[in-house]
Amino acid sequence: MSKNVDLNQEGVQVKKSACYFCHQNCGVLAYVKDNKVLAIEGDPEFPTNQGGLCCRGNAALLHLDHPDRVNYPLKRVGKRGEGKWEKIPWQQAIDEIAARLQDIKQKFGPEAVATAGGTQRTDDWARRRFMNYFGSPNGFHNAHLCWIPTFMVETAIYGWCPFDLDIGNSRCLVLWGQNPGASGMPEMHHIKELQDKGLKVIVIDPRFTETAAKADLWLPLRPGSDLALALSWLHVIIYEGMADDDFLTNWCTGYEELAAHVVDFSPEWAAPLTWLTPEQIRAGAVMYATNKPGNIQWGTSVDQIGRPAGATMHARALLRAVTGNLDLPGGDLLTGPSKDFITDEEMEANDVLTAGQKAKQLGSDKFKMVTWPGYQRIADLTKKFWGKAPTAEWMCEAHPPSVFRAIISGEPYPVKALLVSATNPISSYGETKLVMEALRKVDFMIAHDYWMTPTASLADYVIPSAGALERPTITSSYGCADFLLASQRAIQPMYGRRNDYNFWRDLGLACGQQGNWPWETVEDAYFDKIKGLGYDAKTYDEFVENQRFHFPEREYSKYKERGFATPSGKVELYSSVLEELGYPPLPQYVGPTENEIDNPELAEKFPLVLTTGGGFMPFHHSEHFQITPLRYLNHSPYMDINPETAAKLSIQDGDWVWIETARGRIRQKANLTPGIDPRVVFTQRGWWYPERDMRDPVLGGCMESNANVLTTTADVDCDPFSGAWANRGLMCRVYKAEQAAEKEVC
């Protein structure tokens, strides 16, 4: 809140907006006069933040009118990446883009157009709706690394993903690869309050993080060895008499097969694989199983370990079932989709995409769980049981590395256009050199963004996006939750900006999709979505001002009346859906994508284990690096290394060092900390330098400190269920920067 602005002056309105600078989507009160935001503060009545805002949220006004924002449509007039642009009107940009897309469609088919999307601060259903009517199945996000494979695997087993925690009634919380103390401050605040009231907290993380420091039990496992830990916990719970026999007998199938399957996965077996002691492994299993009801909170780490990811998700999911911690008070809830409002899936128009086009989705022949083969099976089951399906926009994705390879090779067919919305693939997708090659080669590329990112610098058109205070939003956990949080735009978009709904609708109309976009504004679409809730509101803004949230009354143990949305109607420990799709019906052990046991020659050259990092304040993914006060808080990229390891390598605190894998190397500064195993290093993700030359080949130094240079997206290294690639548990080496060979890093 600004102390220099008179908020009591005549004409000041208070708008119920939101912060979109991470997934928390915290509530914001914006003080507005004459379409200008005078000040903001956290909304004390909003359930996520209850009035507080972190440094990201408090930077909203700096983001709103930052001098580096893209404010008008830009058309490339020089060579690609040369940095020469012409400012053009919005409609001209839309018409020219549409004409080019239609030409590509006519020559190569609609599947030759692909789209890369961003995180949950955009109207993703609108993008999917455009693509479905256009006829292309090739939309994707970074969703493969962020919960989506977990959702699909768990839905195959339970009939929905229990991502909604009844944590207020819980006695134990397992934070598996999650560090809310650094990435989600409101969440950490609530956890600490509950911990003070007796909640047990287990943190599974290779580092002694901010959250681990507050845990009742910290398990510092080897990065990428989560599967061995989960299988061993199953062994302990089953063979040491802590399983919920009543739940297993009445509501599960395949228990005998599971028990026989995990008989050899003892803590003694898992200890050398996880670097934990048998006592630590057993202590974690006992704490979780005996403090019931309990929760396992998803974190991104398992989604990012590559080859073992799907089996790990499966094994972790089974832990809830064998302890009976599903859909009970204080447990992990199976809410299903909303029965009260129109879901995102119902607005995506998935039925208009033909079976022939669905079959062309890139990656669907290899990675079936998060493409049309797996999604269609899940959608059929959930529609029969719940009446609705999960959103396809997140749960049914083309495989991004397969799209990039199709752009480069033309196989299995050419991909000629890429529409990039609210994402920066150069920074955020695995194996950056592959991504860079694809973006330089693709015939036609659009970037719809706030900033001139490294990716946008290679585009043919850059379209300005409206920001947090300039657009409304509905938060409903990727369109898969039964609740919603609604916010209104504080002001109309400044300059020539538009929100993404306008972009997809206008582009759709220009591509001949008349009659398929009945909502002139996104508020019109949102009101259609929520008007069936029964609240006394005549417009979307009226709903926000008077109601703002919808939380249905919580129902527990629904399975006692209806069963589960699986073929058997029970929790399928031995999964018929996975087996039907060609995957093991029980979680088979596989080692980390790269490891010292299976790959001794690689480990000899690259002796350290790499984890490429989670989110860190004040940034979110690769965002906010342009905002000076935020950059002041974290001005340089740092990697964590144990002092013992650093001493052997003659590295001192603050030294620039190279981190190298078989794919390449990057530079970051050394942060010496005893809070990491001497065999492990941790790099920050998302780094680039917007203050540098944004023209090709420098592109804001996007390769110099970018952790994705180190990662692998080779098919053999990806999760066979989903295609999730390997960001963690890889082998690397570290050395001082001045020891490096003389060559330019750009």
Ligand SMILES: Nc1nc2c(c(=O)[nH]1)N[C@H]1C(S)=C(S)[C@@H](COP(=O)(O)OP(=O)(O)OC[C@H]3O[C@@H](n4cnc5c(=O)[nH]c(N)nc54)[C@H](O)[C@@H]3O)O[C@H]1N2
Second form
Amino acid sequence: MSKNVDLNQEGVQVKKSACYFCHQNCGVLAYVKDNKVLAIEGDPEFPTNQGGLCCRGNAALLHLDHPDRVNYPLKRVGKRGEGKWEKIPWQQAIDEIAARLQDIKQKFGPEAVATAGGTQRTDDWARRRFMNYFGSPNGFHNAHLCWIPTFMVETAIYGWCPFDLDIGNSRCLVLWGQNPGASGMPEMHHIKELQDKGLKVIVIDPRFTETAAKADLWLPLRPGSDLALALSWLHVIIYEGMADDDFLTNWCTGYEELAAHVVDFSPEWAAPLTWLTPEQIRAGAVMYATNKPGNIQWGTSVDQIGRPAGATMHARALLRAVTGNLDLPGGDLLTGPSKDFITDEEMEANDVLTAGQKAKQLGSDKFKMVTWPGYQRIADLTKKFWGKAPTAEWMCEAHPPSVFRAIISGEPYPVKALLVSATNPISSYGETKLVMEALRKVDFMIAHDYWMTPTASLADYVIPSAGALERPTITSSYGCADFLLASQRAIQPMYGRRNDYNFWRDLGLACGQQGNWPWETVEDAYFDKIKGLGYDAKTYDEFVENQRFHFPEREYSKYKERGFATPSGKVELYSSVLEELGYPPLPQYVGPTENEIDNPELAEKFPLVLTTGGGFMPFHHSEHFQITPLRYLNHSPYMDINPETAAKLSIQDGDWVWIETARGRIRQKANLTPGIDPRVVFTQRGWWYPERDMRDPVLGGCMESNANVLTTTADVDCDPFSGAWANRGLMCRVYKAEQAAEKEVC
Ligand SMILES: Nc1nc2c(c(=O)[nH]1)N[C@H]1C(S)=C(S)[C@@H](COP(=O)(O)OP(=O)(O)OC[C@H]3O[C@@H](n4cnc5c(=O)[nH]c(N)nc54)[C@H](O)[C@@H]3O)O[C@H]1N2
Ligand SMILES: Nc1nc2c(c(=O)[nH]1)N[C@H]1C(S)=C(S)[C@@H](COP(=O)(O)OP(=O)(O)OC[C@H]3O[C@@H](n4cnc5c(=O)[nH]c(N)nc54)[C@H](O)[C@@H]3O)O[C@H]1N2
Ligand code: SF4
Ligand SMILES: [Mo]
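Cool, the form predicted alone is there; where's the form predicted in complex with this ligand?
Every chain and every other molecule in the complex is listed next, the one we just looked at coming first.
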């Protein structure tokens, strides 16, 4: 909070806004006068942050009016990537983009238009709505790496994803590939408080992280080997007398089949695969199964391990069932979608898209869980049971690498336009060389962003987006939660910026979607969403000012009356939904995407095991590299390497090193740490250098230190259930770089 501004002066209003720089969506109080934000502070009444803001949140005013922000629609006037732009009025941009999309639709069909999104931070139901009315099934996100496959696999097994934790009543928390110490700090704060009251915390992570440092048990497994660990936990719990017989007998099908299936997956079997000892594996299973009620909280790692990902999610999901930890006080809650307010799915207009167009969704023939075949099956079940379906915008997407390949090859049909919104695919999607080729090749591209990112630099139009302080926000777990937290805009958008909702609405109207966008502003849409809640509010803003949150009363063990939203009405340990879709009904063991046992020749050339990503402060994926005070906190990209390995490679702390996989190489600085196994290295993700030349081919140095140059999206390396590609558990080699990166900032 600024100390230099008089906040008691006349005319200052306090707006209940939110930070949107990460999923925590902390509450913010914004002090506003004459459409200017004078100061911000954390909202002490907001349940997650309770008044605190991290360094990113505190930099919101620097972000709001940073000199590098794109403030007006830009039209390319030079060659693609040449950096020559003309400022144009909003409506001109909308009309020209719409005309181009309509032309492509006429020549190649609506499916030739694709849209790309990023991590949750925007009104993506509006993008879906636009695409449904336009007639294209090819909207996608990189949320394939981020919860979406987990949600669908878990919903197949027990009728919803138990992402809501009753952690206040829990006795054991398993953080499986999750590091809230860097990726969700307000959450970490609560975990610490609960630990003081006796909560046991197990951290499964190859690195000794901020969170591992606080754990009761840290299991530093080989990256990508999570499936062997989950299967052996199932074995221990079932064969060492810790299963919940009552829950299994009364509420599950397929227990006998599961028990027979895991009979050989002992800790002794899993030890050489996970690089843990049998004692460590057993200790974890015992701690989780005997400190009941317990939780396994979602972490993004398992979504990112590629080939074994779906089976790992499946095995991990079964752990909750065999211990009876589902929907009980202190357990993993199956809340279902909201009964009380209109969900995002209900605003997406999914019924408008014809069956013929749904069948054209790219990747849906190969990866069925998060495309129309799997989504439709699951949506039918959940609608019958809960009355509503999960958000299609996230749970039913084209397969991104398949779209990039279609752009490049024209197969199975041409994709000619890509609308990129709230994402920077060059940094965040897998196998950057493939992404880059597609972005350079696509006939027509627009980017909707705050900044001139490497991706935006290749666009035909760049559309300026309004940020968190300039728009209202509803937080409700990708539109899938039964609760919501609402915030209001502090100010109207500055300059020529508009929020994402208005972009999709205006584009829809210009594409002939009159009559399909009844809400002129996003507040109008949000008010429709919440007006059935029964609070006495006449506008959305009034709801935020007086009410702000909706948390329905918790109902536990609902299955005792209603069963589960599966074909049998029970938890299906042997999953009939997965079987119907052509997947193994029980989790079959498969090794990490690349590994020394199945690929000895590869391991000879690339002897170290690589994991990329894991959030780190102060950045959020590829964001915030422009904000100088944040950059001072972390000025260069770092990779973690054990001192023993570094010594063998003549690498010293702080040296620039190359990290190379079969896809390419990148350069980062070595951080020597004993907190990582000598056989493993970790690279930070998201890095680019906004201070460098933004024109093609430099594009802000976006290939130099970018972890996704190393990752793989080949179909055979992807999870067969969902198509999620592999960022973690790959083979690499590391060697000293002859010189430093082009320019160092600090
Ligand atoms: N190798 C590797 N790759 C990963 C990961 C990993 O661990 N390792 N993690 C993955 C995960 S979990 C995720 S969620 C993805 C994230 O991937 P992305 O969501 O693509 O993240 P960013 O690269 O930060 O790109 C977001 C862009 O959107 C802009 N932006 C932010 N908010 C808004 C908004 O409200 N509206 C608009 N129009 N623009 C906005 C930002 O300026 C930024 O340029 O990356 C994935 N990629
Ligand atoms: N600072 C910061 N915070 C963020 C983000 C950010 O970019 N920066 N991104 C946000 C987003 S979109 C998301 S989805 C969340 C994700 O947050 P989390 O769910 O916490 O996931 P990550 O931080 O990606 O990775 C967690 C841990 O997984 C470990 N890990 C790596 N490979 C493996 C493996 O093979 N198996 C296991 N078990 N663990 C492994 C890493 O060492 C890392 O510490 O964070 C959010 N918060
Ligand atoms: S960036 Fe920081 S302040 Fe903003 S929501 Fe995330 S944790 Fe909260
Ligand atoms: Mo994410």
